[in-house]
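First comes one chain, alone, set out as structure tokens in the form predicted on its own.
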Amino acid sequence: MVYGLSTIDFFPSDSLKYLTMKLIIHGGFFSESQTNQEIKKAKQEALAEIAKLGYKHLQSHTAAETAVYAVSLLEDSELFNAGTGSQIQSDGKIRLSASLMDGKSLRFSGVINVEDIKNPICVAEKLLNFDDRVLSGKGAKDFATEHGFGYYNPETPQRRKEYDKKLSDSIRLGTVGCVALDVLGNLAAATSTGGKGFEIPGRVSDSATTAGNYANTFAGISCTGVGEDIVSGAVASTIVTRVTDGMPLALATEKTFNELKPIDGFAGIVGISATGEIYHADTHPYMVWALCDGEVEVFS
């Protein structure tokens, strides 16, 4: 159960089901999707299936629970750089970061650079009920172990091959994320990443910060791209703040992205507003995403 809301009496009546529910997910940036048709097709199919499953989950769960569920499925796919198949850092280790924000309770939780677990987004969800809600490194790992998250090695042969050859342009770049709007009008955002690859150990991405993942009662945003650029622009929280102040989601995103131009900021977002406006945008092609509001739409 996510903080403050049970799924037992989730729907006030069957007549309200399916009226406002929306879900959008992203799989990060993926330049090879324009040249490698096999990989492009695999990502499109994976995103479409996860969007469908996420939307089905949303029919009987909260926005926060659904965001976690969808991101955990993305983490489990080797096609994306989160969870299984994450990038390897410069010292040969994989460290994962993820966060969740429940727009209703305004609670944010996350893990930063946690090792040896399968689904960092699920650890973030567990932390939502605690006073200390963002943990890093060994503290995050100890918390995960104490709460039943067993040892898991997220490395794949492809990632090891890339690391051994010191490649810098993987075929599975980017972060994954989900924003969901449930039937009660509540929003949540969840984001997870395996990092950029070959980074200095200890580097913190945007994914477990409110710059990269933010939601309130007005809008929810999940980001992908270069973490340092996203943090510099406080992208997710800035967009949501502008929507809160009355700006349409599309215009709020455009204005925020324009403010990244002086640093040639590299970012992409998916978002939903409380009024049901659903939006995606990127500063550099190509972000991959899928949405579902009863019908599935996929782009890469």
Ligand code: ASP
Second form
Amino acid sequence: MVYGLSTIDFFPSDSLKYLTMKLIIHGGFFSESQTNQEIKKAKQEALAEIAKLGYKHLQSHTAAETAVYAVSLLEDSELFNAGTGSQIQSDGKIRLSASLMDGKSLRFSGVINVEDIKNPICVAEKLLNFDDRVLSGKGAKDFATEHGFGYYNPETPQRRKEYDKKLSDSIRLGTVGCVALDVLGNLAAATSTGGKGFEIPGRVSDSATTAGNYANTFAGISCTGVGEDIVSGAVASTIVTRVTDGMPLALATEKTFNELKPIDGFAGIVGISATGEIYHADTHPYMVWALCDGEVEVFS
Ligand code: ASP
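For comparison with the form predicted on its own, produce the structure of the form predicted together with the ligand.
Next comes the full complex, this chain leading.
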């Protein structure tokens, strides 16, 4: 259950429901997508299926519950760099980071560099009701264990093969995220990552910060890309602030992306505003994402 509303058990008329609800998800950037059409197609199919399931969930759940649900499905897919199939860090270990921002209660919660769990986004969701809402490393793992999240090794043979080949100079991004707008007009954003791959142990990703994942009553944004660039540009929170101050989502995003140019920032976002505007932007053309507002559409 998420702080505030739990399950929505009432709806206005069907027509209003379909006018309001929107869901947008992403599977980050993929180096393979540029060359391997088979992997690209598999990722697009997975996104289409998860967008469909997420939208169905949104019909009877809050935006926050739905964002968590969609991201947990993305974490469970080996194709993406989050949860199962996450990138391995330079010391051979996988550390996961994820966060949830509930635009209704204005609460942010997250885990940073947690090991040996299956769905970090579900631990972030659990933390939303606590006073201490962002935990890292061992503290996050202990909290997860205490709350019934069992041991799980998220490593896959494919990621081990990549690690063993020491492909540390290639781009291996592929964070996942979701922004949802529910029938009551509430927004939420959830983002989950295995990090950049080959990073120094202890490096903190943007995904469990308000630069990488943010929502309020005006807009919600989930980011992917190079965490250091996203944090330097305070991307998600800046876009949301601009929308709050009256700018349309597309303009707010483009202005924020222009500000990444001097640092040659590498970033991508998906977002929704409370007015129903839905938007995607990326600095490099091989991000995969999908949206559903009744019909599923997949893009890359
Ligand atoms: N933003 C993530 C990080 O820097 C990586 C990604 O988006 O794929 O850890």
